[in-house]
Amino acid sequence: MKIYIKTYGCQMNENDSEVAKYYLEIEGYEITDDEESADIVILNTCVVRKKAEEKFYSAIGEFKKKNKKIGIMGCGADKEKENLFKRGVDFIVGTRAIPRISEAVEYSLKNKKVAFFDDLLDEIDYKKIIKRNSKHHAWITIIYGCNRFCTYCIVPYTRGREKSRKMEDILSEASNLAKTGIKEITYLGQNVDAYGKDLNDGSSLAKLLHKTAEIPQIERIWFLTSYPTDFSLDIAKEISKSNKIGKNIHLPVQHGSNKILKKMNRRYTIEEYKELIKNIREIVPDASITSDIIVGFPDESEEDFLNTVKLVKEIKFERLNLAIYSPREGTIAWKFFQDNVPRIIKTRRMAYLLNLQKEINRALNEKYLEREVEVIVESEGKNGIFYGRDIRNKIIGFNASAEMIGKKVLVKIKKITAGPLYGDIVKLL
């Protein structure tokens, strides 16, 4: 019996798919990358934005035409629950019920529809889940859920409240992965900085990073995604002391106006955010700060937008993820705020920020010209160029071979763009 898993959305979904594959394989199911030959298709869904939700709804229709049995995982499962049966789905497994994925498949083979939403996170034995999609990099979820309840965000309603894993369990997983050849790990959480606060045993992200850096085989450590009021400067101090922890901090600001931040329920002011960035850069002078911004949130005036522009110019983010606001069913903003910024204005503001960020990216990238940087080879691109990242999370392209994937090389930067950098390998490290 062949099963194909299609993953949408964030890195946590990627990790959840890896966990699901483990539970399916130990029950004898064959995981395939060929959707055509699969008997069962499982869609690991994302509903953070409407477009993402529409993608998996469309996929359900396509796979129904091919007479595939269809299962739903991910945030779409928790958002829509049994309503998905009306679309022809055969089984549903919530984000915290993944250990029951094989059971759900068995029911579907008997033509019985089931939906599981138990919280079975404590039953997952991550020490045994050493098979990863990459041979050199692994996603490791360290905290589930989110307690922040930003008014535009559906995640707290789909992923639930924050729940940290025990530090010894995480470190054991990281050590076991390292023994299989994993050199890079990324710690994941919807609010990764909140890690350990619910455990009441002194655990924290800073302490976890410190302990992980002591694992000899691990060469790079990343973490995603941070929340400004939960980010501890102890994390920055650990970054400054280590040559293993990535000097990239993704710190979503979402907007440059205090009025809009309050409406978003982002529990900080722009002044507090800028002070945090200032403190981080004092501790880690070469830190790469990246961020997220939402354009066109309800009641966003031209003045509010210009405050965002001012912030982007002042901070000079290394990368910006920009999104046009769209109401998500079930959120506070959807229930109580009018989506009153015209689409044409949202699009204009989005285009302006995109162009501004390109200018900033190019200017920042100029500093890399003729520099030699350490890069772990990650993958081959469509153009035959191989790509990897340096310690600041800069994407760098160069000529290499498939045998070099997962290895560390020294690259001299020869070409600058507003996006990736390009260079030549100087030597294998």
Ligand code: SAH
The other form holds:
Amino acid sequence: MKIYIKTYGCQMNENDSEVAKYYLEIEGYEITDDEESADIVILNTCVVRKKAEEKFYSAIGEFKKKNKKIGIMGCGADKEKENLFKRGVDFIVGTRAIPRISEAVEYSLKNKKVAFFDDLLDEIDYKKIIKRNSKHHAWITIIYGCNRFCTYCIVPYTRGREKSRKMEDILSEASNLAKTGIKEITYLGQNVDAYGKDLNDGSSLAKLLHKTAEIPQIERIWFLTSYPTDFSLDIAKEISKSNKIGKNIHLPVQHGSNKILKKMNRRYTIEEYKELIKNIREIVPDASITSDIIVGFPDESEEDFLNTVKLVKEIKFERLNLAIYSPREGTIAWKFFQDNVPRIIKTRRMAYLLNLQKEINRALNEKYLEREVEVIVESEGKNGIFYGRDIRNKIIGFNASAEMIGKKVLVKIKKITAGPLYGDIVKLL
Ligand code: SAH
Ligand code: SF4
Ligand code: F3S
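Starting from the form predicted on its own shown above, please give the structure in the form predicted in complex with the named molecule.
What follows is the entire complex, opening with the chain shown before.
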């Protein structure tokens, strides 16, 4: 029985797919990369915006036509429960019920439709889940859920409340992975800085980063996503003291206007956000700060938008994920605010910011020319160019060979763009 898993959405879903794979393989199912030959297709879904939702619904249609059995996991399972069986889905497994995935498959083979939404997070035995999609990099979820309830966001409804994993458990997972050749890990949480707060045993992200850096084989440690008022400067201090912790802080601001931030229920002002960035940069002068911004939130006036423009110009983010506001059923914004910024204005504002950010990226990248940076070789891209990242999370392309994947090299930058940087390998490190 062959199963194909297709993963949409964020890194947390990627990690969940790896967990699902483990639970399927121990029951004897074969996981395939070839969707055509699969008997069962599991879609690990995302519903953060309407477009993401439409993507997996259209995949359901495609796979139905090919007569595959279809299972749904991920945030779409939790948000779309009622609608999925109507679309012909065979089984549904909620974000916290992954250990039951093989049981769900079994039922579907007997033509019984099942949906599991139990909270089985405590049952997940991470010590045993050492197989990852990459040979040298591993995602590790350290805190589940989110308590923030930003008014536009569906995530607290799909992933539930914050729940941290025990620090010993995470560290033993990281050590086990290191023994299998993993050199780079990324700690994940929707609000990763809240890590440890619910454990009441003194655990924190700063401590976890510190301890992880002590694992000899681990060469780089990343963490995602930071929430401004939960971010502790202790984390910045750990970054400044270590040459293993990535100097990239992904700190979504979402908007540049206090009026809109308030309506979004983001619990900070622009002044506080800027102060935080200033403090981070004092501790880690070459920190790469990246962010997410939503354009066209309800009641966003031209003046509000210009405040976002002003902020983007002032902070000079190293990367920006821009999204047009998409109302999500069940959220506060969907219930109480009108999606009243006309489509054409939303697209114009989005295009303006995209352009502005491109210029900023190019200007920021100038400083890299002729610089030598340490890069871990990640993967082969188009035209035989290999890609990897430096400690600031910059994507760097160079000529290499497949056996160098996972190795650390010194690259001299020869060409910059608004996106990746390009250079030549100077030596193997
Ligand atoms: N936990 C992270 C991000 C979660 S979702 C945080 O707090 O920032 C990833 C990004 O999607 C968000 O940062 C936000 O910019 C965007 N997003 C979430 N809901 C959205 C919506 N309804 N419409 C448009 N963008 C949205
Ligand atoms: Fe969504 Fe806000 Fe939680 Fe991020 S912090 S996951 S945007 S509710
Ligand atoms: Fe999408 Fe859920 Fe991640 S909605 S972005 S898969 S947390």
